[in-house]
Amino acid sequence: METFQQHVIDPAICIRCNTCEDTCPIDAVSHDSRNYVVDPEICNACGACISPCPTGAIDNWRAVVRDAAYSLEEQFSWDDLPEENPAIADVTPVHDAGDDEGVTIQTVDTARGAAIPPRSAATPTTNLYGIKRPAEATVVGNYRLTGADTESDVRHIVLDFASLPFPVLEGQSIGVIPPGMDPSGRPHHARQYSIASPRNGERPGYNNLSLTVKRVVAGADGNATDGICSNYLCDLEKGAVVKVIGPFGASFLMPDEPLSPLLMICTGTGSAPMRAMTERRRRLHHPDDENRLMLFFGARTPEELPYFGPLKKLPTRFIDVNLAFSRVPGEPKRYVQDALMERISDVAQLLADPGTHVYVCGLRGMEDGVISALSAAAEAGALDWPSLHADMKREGRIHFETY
């Protein structure tokens, strides 16, 4: 009887923002509209999903017997993991094989950000509230970002802990549970979103934090549906009651030396850990930060990019701001590597840089066109590209958050 440990995702702890799919280097992970999988047949427990998962619900193995395996059906049935069987129980994980002579254990590095947080970084608080006890918020505020007149609706969401502790990083993200149940009669699972506020809060001194909120109203094939989470958070009102659980993420966050230069490029609601972090280095006052902070910020138009109106009046010696709108009647479309290319030598002199870290925050479509823009830059100044791109994500200073 040949016997195995099977990789399994917790659907329990699950909050479905797609890293361990994206992150497989052999594609043995994949989902339904409810649970994601891991394929038994193709997984070879490399380990390449395990530290980029944000709540831990990757790194769950089984004790199976080869040829009664849990099938991709099974898991996809599944509210919670099955129980161990006790008889097998002790085979050792494939993934965790130590230093067993004759035993390779294989990693792969296909992301573009570190897995790592800087070296500076706060310790975060993760996991600390899950599906089974999840913290209750109170709606504080919820106000509109974008122009009434604009198809994009976008919220700024205040929820207020009182007395529950619930402490945060600038990066970090929470998970929403929205109220009923789902088409197959199971509640509906959490979903993500990124924390807009510093670790003080979105009100400083008050158990409370903020997030950017875009309304869904069409899928990814342009046809019409209403997101399920975002359209009950956008029309919460104040004394509402929001259950949620985490806090997660443990690599996404920025450094704590006050004069660290941050260079940072986002698009829509992927603005939120940037106006965090932006926040939090505005609060610190430091007399010598100056001409420290780049942003990179896209959107269609000037209407429907968040918080334009208060970016504008952050003065420049502060944070150098450069927006860039494809959607404006009458001008070219302009992206965020078109911005970064447009103040090239600026960006190498960052990149050049060994205290500067990057952060990437919006749609996975702007990756590349970013990734092509940081290399001609560091080009510019005369800097190997894929050397310097390995150091900083070994050193935790370059991260990419995309979705």
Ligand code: A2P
Contents of the next structure:
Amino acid sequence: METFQQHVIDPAICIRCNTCEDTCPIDAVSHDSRNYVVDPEICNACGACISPCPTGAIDNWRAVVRDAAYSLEEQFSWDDLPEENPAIADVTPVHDAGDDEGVTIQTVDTARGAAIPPRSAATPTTNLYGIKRPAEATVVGNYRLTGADTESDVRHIVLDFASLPFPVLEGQSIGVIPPGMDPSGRPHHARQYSIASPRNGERPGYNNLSLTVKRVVAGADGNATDGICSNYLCDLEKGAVVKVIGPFGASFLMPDEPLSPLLMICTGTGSAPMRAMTERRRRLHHPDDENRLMLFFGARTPEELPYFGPLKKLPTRFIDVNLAFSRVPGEPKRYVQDALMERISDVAQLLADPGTHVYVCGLRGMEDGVISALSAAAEAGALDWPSLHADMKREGRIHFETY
Ligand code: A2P
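Next up, can you give the form predicted in complex with the ligand of this protein, since the form predicted alone came first?
Full assembly next; the chain just shown is listed first.
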């Protein structure tokens, strides 16, 4: 009887962020409207998906008889993982990264960003609250950030945890569980949102955090249906109570050094972690923190740029803000990568600094363009991009969060 450790994903923890499917180098991970699953016929336990997963849902294994592995259909139907079968588990090598006696994990590096945090990052708290025991937060603010007559309804939503511990770091995310049931009669799964406020709250000392949420509307941006969770959040009134899980994320974190240069590149709601990091640095208020933050921010029009007002008020010696608008009537389409190219020598100078950390957040489509621009900037600065990129990943100095 041949047994093996089947790779499975815990549906009770998974926040459906698609990271595993994106990371798997051999397309063993897929999903339906509800669950992410691993094909036992394809998965070779290479481990590439393990560390990028923000929740740890991916790191689950069940000892099974080879011919009776859990099928994709079974995995799609799960709300929880099945119990271990002790009789089989006792005789099957344990899956353990780096354990010589278990399955050997080769980490396949296919990612653009690091799977590890910066060396000096503060230690994040993760998975404090799960789907079975979510935290409850009260909405204390819900403001529209985009112009009233623009198509994009992007909101700044502030959630307060009162006396409940909910420790977060800049760059982390939370999951929100929308109320109600999906068409199959099961509770909706949680949706992930990046935190837009720094670790000590939307205002220093408050036990709250903010989110940047774009209302997903059927027919806009290629969406087939209205977004269940974004519409729920965008319509919330002050005083409403929201079920929250997390916090999540252990790599997209900022260095805990008050003077390290940060190159931040974002589109739309991808500005959330950049706002958090910028505000963290502003509050640290180091007298020498000058010419170290550079931001590239893309939006359709100035009216559709979340946080346009506050960003414009920050002194340029504190943050060098470069905006790229794609839909201003009468003007050519500009993307963040175009803005990066226009500032190529300054970007090259930042890349040459071994203390620089790069953060990219927003539309997945920008990844190629941003990488090409960074590579061109490195070349302009006589740096070898492939080896610099590899070093930055190894040192936790380049991070992508795209969707
Ligand atoms: P576009 O006008 O082509 O959609 P959104 O408002 O949808 O969140 O988008 C934020 C910004 O990102 C918009 O200006 C959008 O431009 C831009 N964008 C879209 N695709 C890319 C891409 N491949 N690279 C960089 N920016 C992009």
